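Quick heads-up: it's one chain on its own, the form predicted on its own, in structure tokens.
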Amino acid sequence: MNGTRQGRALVIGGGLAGITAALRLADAGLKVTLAEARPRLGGLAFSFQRGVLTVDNGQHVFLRCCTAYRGLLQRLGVRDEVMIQPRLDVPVRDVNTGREGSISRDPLPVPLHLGRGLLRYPHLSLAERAATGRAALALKRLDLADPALDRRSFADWLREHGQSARAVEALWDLVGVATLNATAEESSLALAAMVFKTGLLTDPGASDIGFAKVPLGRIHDDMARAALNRAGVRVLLRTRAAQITPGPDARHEVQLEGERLDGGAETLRDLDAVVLAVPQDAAHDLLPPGSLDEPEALLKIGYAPILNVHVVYDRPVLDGPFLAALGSPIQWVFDRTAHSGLRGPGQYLALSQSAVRTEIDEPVAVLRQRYLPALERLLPRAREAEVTEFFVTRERTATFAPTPGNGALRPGPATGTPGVHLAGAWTATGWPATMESAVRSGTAAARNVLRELR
């Protein structure tokens, strides 16, 4: 930056990646504007009001190893609004056998911390447990920097290492579908290995599960806006970027459109940096020509959907904050009663259904006929309870698709147009499409901006 002129940056997109990048750039002394097309911040981790219920659009949990996301929570001043399990404990119930066990750990060094939990896991035979332990040790030895891992499916690797179909269903997919939004057949070995190595095979507490004690909108919208305001960031909601026009000396102008702008449009000129913290197809449409060697690669990354089924009963039917299911169309069920503001004796449950390409567009009536009987099988007390509300939320583009080969399509923060940078969970963070990946991408983009400017 020349002289005493204050650098100017525009962040396009107000999800976790955009919030992170804007805060980082403002902290470094830049004059930052953040433009978000929606009427709120938070991207796909948000809340909305439905009658008396405050509803999260999905069950966005995180792990203790998600250090970047936890750092953002600290920056927003909301560390007390989340909780993390003191020790990993995931109850798993098989509706066919009636058995219930748990995926848990002990306070022991890796990999001994998982030994007792695996030995006691009732959903696998003794031989399957032994084979799973051997596969976990082999997984730990994989080099995540090896590009060949991205070209293989996780399922192929599991079969090669003696994993039965039951072991895949009762363990590997139980965890993998929730974190990758894809089955082992649909997942690249690179991303699956990253999830299991980082979450289960690095630090004993890495896999402890964290979740918000308040609606996500409180954290990712209300508190994020407050933090951005304190940092001096100008936040424009209901505002989209129409075009980026590169200028001389790597300074650009961007045409913004929004109903709250004076005259419905505004052009920001003399920008030192533009961060595109938007989905991959939106980034493709906004990037100036020549920014990427193969811009069409962004359109090949693809998306994977998530369906959330919301059920309110007139009485409690689930003990504990969550439960994973086997032998059922239900994957995970969460108790959202306290978070939602529901009053009285009822209980509000949310079913998080990942990798549901065939279900995402099914009518609510069909989903009701499928999931209410499944809940009654999983939770016997639901058979005597009355359903007072049933609705669904659908995120058809919830995450990027973690299929084999997609890793090679994910770009880093830098582009071939100086001053234009990329952020988003879909960029090359090494992580799957999680809140952690989004925050890491925003940090990487901001660092890239500052490195380029200085």
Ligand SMILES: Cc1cc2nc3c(=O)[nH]c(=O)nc-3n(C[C@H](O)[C@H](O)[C@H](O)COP(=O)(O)OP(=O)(O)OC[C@H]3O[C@@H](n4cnc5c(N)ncnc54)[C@H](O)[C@@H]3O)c2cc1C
Second form
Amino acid sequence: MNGTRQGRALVIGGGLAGITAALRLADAGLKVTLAEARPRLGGLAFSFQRGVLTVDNGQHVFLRCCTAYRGLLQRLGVRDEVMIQPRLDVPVRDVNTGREGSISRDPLPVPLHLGRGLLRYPHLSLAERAATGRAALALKRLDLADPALDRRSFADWLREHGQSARAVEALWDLVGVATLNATAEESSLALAAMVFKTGLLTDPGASDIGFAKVPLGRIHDDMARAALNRAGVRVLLRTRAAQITPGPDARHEVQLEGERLDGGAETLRDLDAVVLAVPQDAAHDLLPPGSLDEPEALLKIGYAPILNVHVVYDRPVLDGPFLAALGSPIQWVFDRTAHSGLRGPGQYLALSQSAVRTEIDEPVAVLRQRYLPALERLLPRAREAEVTEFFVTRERTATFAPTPGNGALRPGPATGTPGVHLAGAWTATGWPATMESAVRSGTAAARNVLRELR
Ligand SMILES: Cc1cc2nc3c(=O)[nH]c(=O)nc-3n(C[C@H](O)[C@H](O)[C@H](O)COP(=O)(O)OP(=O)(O)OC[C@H]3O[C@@H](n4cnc5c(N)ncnc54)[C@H](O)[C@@H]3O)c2cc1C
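What would the structure be for the form predicted in complex with the named molecule, given that what you showed me was the form predicted on its own?
Zooming out: every chain and molecule, the one shown earlier first.
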């Protein structure tokens, strides 16, 4: 880029990674186009209309320690449209014992902030609570930069540190499955340690839970589009990048296809930067040859599914915004009534079911037979209530799989083709597949672009 010509960038993919990269590059003075294959922005975190209900494809939560995602919310001007708990408090009900306790914190320094909550946690024996405390302190001492952590399973490490099957179920997996989208058996120690250390053992408020008070589409689509427009980014929806052709002096050409383009296609030429903010298999297909030493590594990363079960009752059956379950096929249940536009006395619940590799393809009728009785066991008031709607949303490629060994497969933003950069929650951010990882990756890719252009 010389002093007179404005640098030109194309961001491919309008998920949170692409939105972030496009905003950063436009803020830095580049002329930016963002191409998104679908008719909306937001990627994996979106909403759709079903009758009167505005439905999120999946319940999304974040933690106070998700500073990059919170920064994006600020940039989009939607800080007031999310809420963060003043203090971590996760109610956990065991349907077999009927007991309810909570994972909570006190306003004390780390790790004392968790001490009282752990001591009172009724789903573990006294010995298990003490062993859990010791394991938490051992986790705190792990060096996240140690590559050996990526090769080991979290479950293996938990066993070595005296964690019973019950402690894994009632504490480590209760949190881990929801944040990593995998059980301890399926997770690398590196990603699990990252989640538990960052969330529970850094800052006392790090793990306070946040979520949107409005549908995800309002934030990730409407407000993101408005911010991109204000920043001067040309946003092309229903537009797919078909091919990247490297040009001389790292000025590339990208062929776009889409019904909204003149003649159904457009070629962008003389691009100083192309940011590929697409899922890993799409990145594999689009990267010019020679961009990565081992392009096939991208296909080995793999995916993990998330199922959401949506149930509308004719009356309220759940108190509080959410509840985690033990001894039940239900993992977490959220009250979606206010977000969805549901009117009248009913209540709309969404069950967030992570890492359900076998259930993800089961017919709705089978899921209904499983989850309605489970809801009646978990929430006694559901027994008298009438179900007015039942449907499911399935995301088979919700996250990358956090399997041991996958850390080594995640590339950073730079590629071997100057001018072509990678972003996406699956890239090497150190975080599991979260909104935070997506935003961090978009920032890292934009930084890489600007460093290269300078
Ligand atoms: C059901 C569910 C629940 C989740 N829960 C949570 C949660 O509670 N907390 C949390 O932090 N995270 C959660 N996640 C994960 C989070 O949504 C993702 O990690 C994040 O949104 C990924 O963003 P991204 O930009 O990296 O990728 P994506 O969102 O996958 O965006 C990539 C975009 O690229 C587009 N694209 C692909 N190919 C092309 C092409 N050739 N041309 C143009 N565009 C293309 C796609 O259409 C897509 O919009 C959840 C995900 C799901 C599915």
